[in-house]
Structure formats: structure tokens, C-alpha cells
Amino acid sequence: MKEILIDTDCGVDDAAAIGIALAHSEVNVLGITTVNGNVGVAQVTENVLRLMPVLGRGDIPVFRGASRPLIAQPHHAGGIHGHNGLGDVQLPDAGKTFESAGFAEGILRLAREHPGLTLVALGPLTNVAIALNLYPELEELFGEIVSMGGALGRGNITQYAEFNYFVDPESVQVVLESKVPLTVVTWDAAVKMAHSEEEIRALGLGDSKAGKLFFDMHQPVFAYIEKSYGSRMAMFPDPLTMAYVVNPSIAREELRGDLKMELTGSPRRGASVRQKGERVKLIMEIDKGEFQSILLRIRNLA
């Protein structure tokens, strides 16, 4: 069984990714850390605290993380994910609270208790960079980091940059300079995996309580993309990342290379620049049918 720690800026696609992890017995979710990203960290944390009991896993510890990037001003994506980050779906308050320990201490404790765990980073890498700086032993304790982020082609927040890596590129560079094995599921892969609203509906995602919840959460995403591109679609970058964690064999195109983040104040800030080397495994395409099979397992959640 693969033991994972999820780091999330819980928007609608993060919520679906968490659902995928919980729906698969091959994965054991040890804990969740929250980070500023799609919305502010207070809202992100509230989203996770409300989501976990709804999905039947209120027992999983949640650690509140960084409220801002290492250097830059906070940048959010509320227009895509709704005002609350969950597509404006209102989840009940089950009284779950976040852990009193700090997020870095929580990461260290879980890594010591479960050496070799996989850290699945669904948002900006701020928490990961801070934890690695505070506790260098994590470089030996982590088995792997799997990060959703970066774009080798056109980005989704600027022409050059993908949102997660644009928000805090300095933190990405810290992780790149660590010794932890790193897999990046790119925005390029998500674009190739675009699904129309009709396609998702035809799959039957909404044919259960949990599936309908995630489908309802995605309505602002469909609306945003329709307004921008004329078609009601969603890209599912975080579910794609978690599907890869569940079953790495679904990758259809992988590249190896070094990455360097563009850290200047130029229009290219946040760009992921591929260079010669072997540091990073870059996932560029994933099998669509296999992804759909993994996604649909969330219908079995409580």
C-alpha cells in the first residue's frame, strides 16, 4: 500500500483529487496540509475540515499551512473555483479542527513515522519548501514528491506559466534543489485530458451522492471556461495527478530533464524551463480511459 501525505490549496479539482485518494484501497492518506493558493489558507483549511467528514474520513489529521508565498504577494483563483474555493457548494460543519502542531512539524512527524511516504503536492510548493528548509532530514525520509504544476507549453495563468508554479516559483526552485525524487504532472497533460461537461455527465459521475457533489463543485469551472473559450469544459489537473499516484502505469508520455524556474520580474516569471538532465520526471500525457476509471471510483465514497 502506498502511504501519502497530501498538500493542497483545496479548490474544486483538489477536492476531487482527495476523493480519488480516499476511494482507492491502494492508497493510505496519512494526513493533509493546507496552503495558500486557489483561495486564502484560512478558507482552504475550512474547506478540507468540512470535506473530510463528508467523505467519511474525519479521522485524518489536517495541518494548517503557509498563508503566503515565500516572497511574492498572494495570488488566488477564486473566479474559477467560486468564492469559497469549492464551487460555492456549502458543506456542513462537522466540528473537525486542524491540529495544534505546525504544518512543518506535522510533516516531519508523519515522515518519521512512515519513512518513504509520497508527498502529493496539489498546490503551490510553499509548505514543502519551508519544511525542507527547516528539517533537512526530510530529504532522506520522503520517498518521492509528486507535484501538479508547471507547463512546458502554454500556461494557464500567463502565456508562460502554470498557476501553482507561478504563485510561488521560489518554492519550486527550493524543491528542485533538494535531493528528493520529483515527479511533475504538467499542465500540458491536463490540457490533453480536457473533458466536456456532457462527457463527464455521460460517464455517470453524478450517479452517486459523492459523485454529484464533485460534479456540482465543478459548475463554476465549466462556466469560467465557457466564458473564456466558448465551451463548457474542465481540465482536472489535480485529479489527474492523484490518478497517477494511484497507478503510475497510466502515464502515456514521460520526459526526463532538469527544470529551472524563471524568478525574475519579467513577463516570464513562473515559467518552467526544461534543461538537459535527469532531475525531474515530467508527465506529459495520461491514458484517458484509465483516468476515467480511476475518477469514477469516487462514486463509491460515503
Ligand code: BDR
Contents of the next structure:
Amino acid sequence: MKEILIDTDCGVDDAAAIGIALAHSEVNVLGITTVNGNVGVAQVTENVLRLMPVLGRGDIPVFRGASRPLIAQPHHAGGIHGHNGLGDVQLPDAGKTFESAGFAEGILRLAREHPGLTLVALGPLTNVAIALNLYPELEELFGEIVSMGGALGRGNITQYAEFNYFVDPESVQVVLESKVPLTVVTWDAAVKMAHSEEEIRALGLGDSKAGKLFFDMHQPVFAYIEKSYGSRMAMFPDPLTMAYVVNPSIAREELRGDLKMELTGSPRRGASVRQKGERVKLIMEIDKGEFQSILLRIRNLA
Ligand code: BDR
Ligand code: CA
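Alright, leaving the form predicted on its own aside, put up the form predicted together with beta-D-ribofuranose (BDR).
Now the complete complex, all chains and molecules, led by this one.
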């Protein structure tokens, strides 16, 4: 079983990714850290605290993370995740708060207790960069970082950049400069995994209480994409990333390379450019059928 720590800017697709992790015995979720991204960190933290008991895992420790990127001003995802980041679905108050320990101490403790763990980063890499800077021993303790982010083709927040890496490109640079094995599940892979609302309905995602919750949360995503592209679709970047963590053999196209982050204030800021090298494994495509069967397992939750 793979031991994982999830870092998230929860986010409707982050929520579905957490659901996937909890629905699969191949992974054991040791803890969750929250980070500024889709919405502010206070709302992200509230979202995770409320989501976990609904999914039957209120016991997993939640640590509140960074409220802003290393250098840049905070930038949020606008209406795509609804006003509250969970597609405006209202979950009951969990009646509990986040851990009193700081997020970096939480990560260090869990990594010492479970050396070789996989850190699954579903948002900007701010927390990961801070933790690595504070505690360099994490470079040896982490088995792998799997990060959703970056686009080799067209981005989603600008023409050049994907949202997570646009929000905090300096933190990506810190992670790239570490020794930790790094797998990046790209926006390019998410674009190839676009599903229409009808396809998702036909798959039967909504045929259970938990499945319906995630289907309902995605309504603002379908509406937002309809406004921009004319049809109701979702790309599932974070669920795709977690599906890869559950079963890496579902990757259909992998590239090796070095990544160069664009850190200037130019319109290309946040762009990730692949260069010759071996530093990063880039996931460019995931098998659609395999992804669907992993996604549908969230119907079995609570
Ligand atoms: C990423 O940005 C966020 O809006 C999603 O949660 C995902 O992590 C996709 O660019
Ligand atoms: Ca996310």
C-alpha cells in the first residue's frame, strides 16, 4: 500500500481527487495540508474539514498551510469552483478545527514516521517549497512528489501557463531544484481527458450519495466551460492525478525532461518549458477507460 500525504487547494476537482484516494485501498492517506489557490486558504481549510467527515474520514489530520505564494500576490480561480470552492454545495459544519501544529512540522512528522511517502500536490507548490526549505531532510524522506501542474501546450489561466504553476512559479522552481523524484501530471493530460456532462451522467457517477455529491459540485465547472467553449465539459486535472497515484500503469504517454519555469513578469510568467534532461517525469496522457473505472469507485464511499 502506498502511503500518501495530500496537499490541496480544495477546489471541486481536488475534492473528487480526495474521494478517489479514500475509495482505494491501494493508498493510505496519512494527512492533508491546505494551501492558497482556487480560493483563499481559510476557505480551502474549511472545505477539507467539512468534506472529510462526509466521506467517513474525519480522523485524518488536516494542517492549514500557506495563505499566499512565496513572492507573488494571491490569485484565485474565479467562479469556476463556485463561490466557496466546492461548487456552492453546502456541507455540514464539521465541528472541528485544523491541527494546532504548523503544516511544515506536520509534514516533517508524518515523513519521519513514514519515510518514502508520496506527496500528492493538487495545488500551487507553496507549502511543498516552504517545507523543503525549512527541513531539507525531507529531500531524503519523500519517496516521490506527484504534482498536478504545468502545460507544455496551451495553458488554462493564460495562453502559456497552467493555473497551479502560474499562481506560484517560484515554488515550482524550489521543488525542481530539490532532489526529490518528481512526477508532473500536466494540463495537457487533463485536456485529453475532457468529459461532457452527458458522458459523466451516462457513466452513472451520480448513482450514489457520494457520487452525486461530486457530480453536483461540478455544476459550476460545466457552466464555466460552457460559457468559454460552448459545451458543458469538465477536465478533471486533480482526479486524473490521484488516479495515476492509485495506479501509475494507467499512464499512456510519459516524457522525461528538465522543466524550465518562466519567472519573469512577462506575459509568459508561469509557463513551463520542457528541456533536454531527466529531472521530471511528465504525464501527458492517461487511459480514459481506466480513469473512468477509478473515478466511479467514489460511488462506494459513505
Ligand atoms: C488546477 O487548477 C485548479 O483550479 C484545479 O484544482 C487544478 O489543480 C488545474 O489547472
Ligand atoms: Ca487543485
